[in-house]
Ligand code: BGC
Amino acid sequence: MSSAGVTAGGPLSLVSRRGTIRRRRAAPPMAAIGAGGVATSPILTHLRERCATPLPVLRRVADAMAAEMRAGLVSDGAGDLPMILSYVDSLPSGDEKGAFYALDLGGTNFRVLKVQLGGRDGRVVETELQYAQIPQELMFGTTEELFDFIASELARFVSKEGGRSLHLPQGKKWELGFTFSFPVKQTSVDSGILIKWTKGFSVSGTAGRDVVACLNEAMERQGLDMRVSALVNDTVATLAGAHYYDEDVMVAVILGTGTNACYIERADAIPKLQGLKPRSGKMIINTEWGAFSGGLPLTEFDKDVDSASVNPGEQIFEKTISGMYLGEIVRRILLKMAKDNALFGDSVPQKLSTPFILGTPCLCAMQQDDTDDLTAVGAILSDTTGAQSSLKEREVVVEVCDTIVRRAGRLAGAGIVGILQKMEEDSHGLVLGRRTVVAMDGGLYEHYPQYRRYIQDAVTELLGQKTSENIVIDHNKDGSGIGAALLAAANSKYVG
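Can you give just this one chain, in the form predicted on its own?
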């Protein structure tokens, strides 16, 4: 599952003062680092080799992604990728009118929105928004306690703006789009069974139940005239929100703490879609691409991160490219270099042994440092790990950061091309030969300029300069909330 947030080190807000990528001198070969004066570092040399992503590696990853997508569309469990049916086959057209609500639950924080739609001429006329936080005790409480709290916050939001609400016709309910970013087996556009709680939640009695029914029942207990008409995850909602403004949007990718991607698939290319085919002939497929693992250039440090995780052997792509793990991979590399090559002198900084002490925002901030003596790099190393560093040592640290982030961004770019490649083959050339937009969201993508550049570089290398000009990678900030409300409108029970 994805999340639009960022790693445990805090929000990715440490960016360049001018928001640009500064070109500064490359770090020199690793010589005479640390107090002991190490001649060269085989660790850094090996890291560069193992993390390299030349064109053949990128092509291998893109091809493997496309192949796994096909396998997952045939049957569940046939490949790495679940390729989950979203049952979203009707995207907002722009003609929708009226007031619709959205509830976006992606973790301990959630938000409630009301969106007033004015049709093709007015589009989104007005948006009202409120944030709330799940109390710690409810993360370990009962299903009823959690959903009653969520419904009560929704009721409070409705009552606050109730004086400005339009009149609700007799016998009708307000419609709600529910963005629920936890593992769910979708059974229809407005129902889904919770597989398990993640992100620190351990609520009793919810697994195996329809989360929409849980919310609808809680809203009834609060006396709310409201029903869920669309259940989606954040990636699907992002695609819907972006597509509303630009009909060329065909793919959405979240790159934050976690990562995921979805895209618009032709119904006749989904063998496991049994029964009545959607009238639109299309459906959004939630790839859950974090589970991908084919052909990735991995190191011993990646394997150590995976082994120490709560889900060893799973979500390998996510652990290689997403914000939660990049800082931890770098920390493990620096710890190894400190122990074996005296990177920070004769002693190893004690805090460097603490898992996740070095967050991805720290990597981002260090890569934006353009001072001659890398002042910010030194300060971050000192503050987070206790390491006192020389200029050469800081240059080595920046090179390690860049090596891991370059690999991550380029692999994410290869994944995007894999999706586009699969769509291109099935459409017989109707995707890459025209303007096609990939909507992007998530703190990692938004705030890390080098990461963004590496994604674009990989896409350009794989597709070629001319074809890549047709592919627009567009940032769509916080689109999942409005997207959920738009899907509620598009799937309204009262239209017509």
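This is a predicted model, so every value here is computed, not measured. Residue numbers count along the first chain shown, from 1. Definition used throughout: the rigid core is the maximal C-alpha set that superposes within 1.5 Å between two forms. What changes on going to the form predicted in complex with this ligand:
When the chain shifts between the two forms, residue 389 and residue 268 travel together as part of one rigid block. Here the chain acts as two rigid units, and between the two forms the smaller unit rotates by 15°.
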Contents of the next structure:
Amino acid sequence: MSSAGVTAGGPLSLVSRRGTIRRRRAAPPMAAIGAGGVATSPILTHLRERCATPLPVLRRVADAMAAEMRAGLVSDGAGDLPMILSYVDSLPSGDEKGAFYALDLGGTNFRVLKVQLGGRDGRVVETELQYAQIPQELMFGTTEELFDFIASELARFVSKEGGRSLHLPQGKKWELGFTFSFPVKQTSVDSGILIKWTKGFSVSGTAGRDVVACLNEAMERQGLDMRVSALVNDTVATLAGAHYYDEDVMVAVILGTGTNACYIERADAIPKLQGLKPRSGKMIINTEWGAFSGGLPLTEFDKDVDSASVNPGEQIFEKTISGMYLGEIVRRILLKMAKDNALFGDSVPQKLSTPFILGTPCLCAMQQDDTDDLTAVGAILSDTTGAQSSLKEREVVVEVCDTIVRRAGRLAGAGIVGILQKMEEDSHGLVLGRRTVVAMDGGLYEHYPQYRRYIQDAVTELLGQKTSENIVIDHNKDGSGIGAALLAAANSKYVG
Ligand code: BGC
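For comparison with the form predicted on its own, please write out the form predicted in complex with this ligand.
Everything in the complex follows now, all chains and molecules, and the chain you saw is the first one.
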């Protein structure tokens, strides 16, 4: 492990131009580093202190995560975490056969898939895929508008297939796995009520309604002959998709626009699971860990991001570690530095006041800049905010990005350890004492190398070198689409 893990929260670590962590030569702590000799370091020093995630902080977060999980399994509302029953109690066996559709609404990205399953030998024989973007205005429109758009994209996909969809035996409908990446209180594997929107969505009239009924009505309006046989969260679909190829997958985590995690729980460890226990003795639990808030090292900037959001007071973990918010936190810090410490000179770049102007992909691109004069950082700052910057200012910007991203990655790592810890406490050695795979997906995880490394650093620090070697944190790209189709197959009305 790099020394970054040990010093990651400390003031002396810095992301090098090559994207690796290197130790910075000790500089006078209050050195003037802003333009025209203006000292910006007090804000930076304060920021580093407030965002530090040394081992005790990581441990506190992991312990709190495990405790909240336990509380949420007892009864709804007993803790921060919803701990949603997925009603997925058997994972795809590998024997599934036939063609299944999947709709994957992850946020603004939206995918339609058709997956041809060939059973144990054939596995996934063929996948057809169509991407779409949810138009911005639909994020704030009505339920019918959103679901009509989704169903119309599905209809467009089906019509492109031409005659190939015509071979459906009479009386049967095509079956669909619906990945809906928002908190839903499931009432069965194929129905569930939206608890609330997240990730900036604010569609009217959906909360409290069964999203499968919303989709079915919209599909009928499009004349589509389909039924939803599995409604799943993206984490659950990712776990199913990854488990299909590797039975050691026990946990799935999404780190993208939003964030969440799910895991395989023992049915007898779920007091709120009433009635018949699943035959498998297990069920996937969707933690909705974005709602977690215990023991996080937060700053005034996080509080401002939260109060300006469409869901103030909610999804605090998500607002600290996920892709939708990291750029915005950094923008607010830079704005304060520009106003109070003349970072970027005498005037504040106008566009720096525009919320969400600096996206997390910009942070990532700036942290990959390995030129001596940070050319890409300068260009990104100029293009997005209009700021003209000196090399020293650009160095400050990169350090701000690293401080926020390091905190986020390390807290995500602590969250993962919290889940493993909860599972381990109940199973004694069956999780940490053997190979256990955590399937990861989401654009933030996929595209941000520093973020990935900070997660791994935190996991290694918390579990120790030897135990952490059992824990495989593995990227499972786009597994949720196939996972949803597999779950549609595993829960098919026509087989078994
Ligand atoms: C949602 C989760 C989802 C996660 C990742 C969060 O905002 O509440 O249901 O799994 O984003 O997409």
